[in-house]
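A lone chain, given as structure tokens: the form predicted alone.
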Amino acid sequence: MVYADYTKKETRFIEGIMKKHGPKLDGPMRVFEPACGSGRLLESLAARGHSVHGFDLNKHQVAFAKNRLKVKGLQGRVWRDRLQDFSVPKAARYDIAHCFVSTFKYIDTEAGAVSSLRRMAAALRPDGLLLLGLHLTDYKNSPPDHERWIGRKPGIRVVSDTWSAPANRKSRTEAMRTRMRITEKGETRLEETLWDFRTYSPNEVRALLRRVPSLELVVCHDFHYDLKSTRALDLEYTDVIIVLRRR
């Protein structure tokens, strides 16, 4: 619900990036989503005729994603796995993979990040694309931050507030807190989650990519999902979608 307003934009962006930078296809895309969450993009892409696979660490998210595909009569494969050391079905090779909303930053070590990118690259066909969404860190200007989203459905309202603490350059972490105020059937409850994100400056992203030579940087966009608007990998705009191609 919280990210529902982004779903259409993200879906069209994935399709558009594939047409612009990916290999030519005779049919629908084979799409892979590491850390697929509740499966909103799996559902959206499957509804447009694409083949979808995805995994998530949270068993409740996996169950929810499977059910939402089943309820809509859509085909897709969802399983439980971790970003650091996941595996894909035997012989599976995807045209495009995507990991948005800074989800990649849940991986808390460099070794885990390298392993994840190498596995994503190996899951792609030659010239296949990986779309990686990251909020970059400016260590010289990293004040506390707050963002709010509101989602609604008949009978339910969710207000989601997320705070981030100043980045710790030495440990490469930023403390995060999300508090969700959920009002349903006249009753309100609070749910809170605390975690640490791994931080990435533009130079740290470049250093990470050098350790995965099977991926080449194609272009960067931002979280507006506008195919006509590109970004440099710098701190002029910190919310970036990095488009990588499998060599």
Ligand SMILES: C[S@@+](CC[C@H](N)C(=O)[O-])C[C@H]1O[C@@H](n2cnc3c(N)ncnc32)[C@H](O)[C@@H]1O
Second form
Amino acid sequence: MVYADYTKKETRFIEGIMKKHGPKLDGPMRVFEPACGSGRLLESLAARGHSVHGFDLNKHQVAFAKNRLKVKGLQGRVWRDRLQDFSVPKAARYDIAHCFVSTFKYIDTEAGAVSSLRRMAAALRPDGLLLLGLHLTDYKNSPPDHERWIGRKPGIRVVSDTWSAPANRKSRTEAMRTRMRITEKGETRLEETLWDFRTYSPNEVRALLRRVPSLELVVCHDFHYDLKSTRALDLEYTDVIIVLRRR
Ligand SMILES: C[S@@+](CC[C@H](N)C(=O)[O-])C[C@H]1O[C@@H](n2cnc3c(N)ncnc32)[C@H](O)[C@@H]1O
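Having gone through the form predicted alone, I am curious about the other one (the form predicted in complex with the named molecule); can you provide its structure?
Expanding to the full complex; the earlier chain stays at the top.
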């Protein structure tokens, strides 16, 4: 619910970036979402006729995502797996894969990140695209941060506050905390999650990409998902969508 406002924009962006930078397709796209969460993008892309596959580590998210496709009468494949060492169904080859909302930063080691990117690349057809949405770190200027997202549905309101602590350059971590205030049927409950994200400066992204030569950097955009405005991979703007192509 809290990311729902972005879903339409992201869906159109995925379609648009494919037209602009991907191989020419005669029909719908075969889309892959590593760490698909509740399946909001699986649903919106499937509803537009694309074939969707995705996995998540959290079994509740997997069950939710499967059910949301089923109740809408949509096709898709969702399974439980880990970003670091996932596998895809036999013979699956995707036109495009995407991993937004800094989800890639849950992978807590460089070896895990390399393995994950290699697997994502191998799951793509030649010239297929991989979109990574990441908040980059400026180690020289990383004050504590706070973001608020609000989601509403009839009878439910969710206010989600996320705090990040200053990044630690040595350990490549930033401590994160999300508190969700969920009001439903007149009652409010709080849910809190604490975790560490692995941090990436632009140079750390480049160093990671050098270890996965099967992927080439095509272009960067930002979290406004505007196909007409591109960004450099630098610290001018730290919320980037990195567009990679399988060689
Ligand atoms: C911020 S949510 C994003 C979900 C979805 N991609 C979206 O844009 O709505 C992050 C998801 O990553 C999953 N996750 C975290 N660490 C993971 C890992 N190592 N392997 C697979 N999934 C993981 C969580 O369970 C959660 O569903």
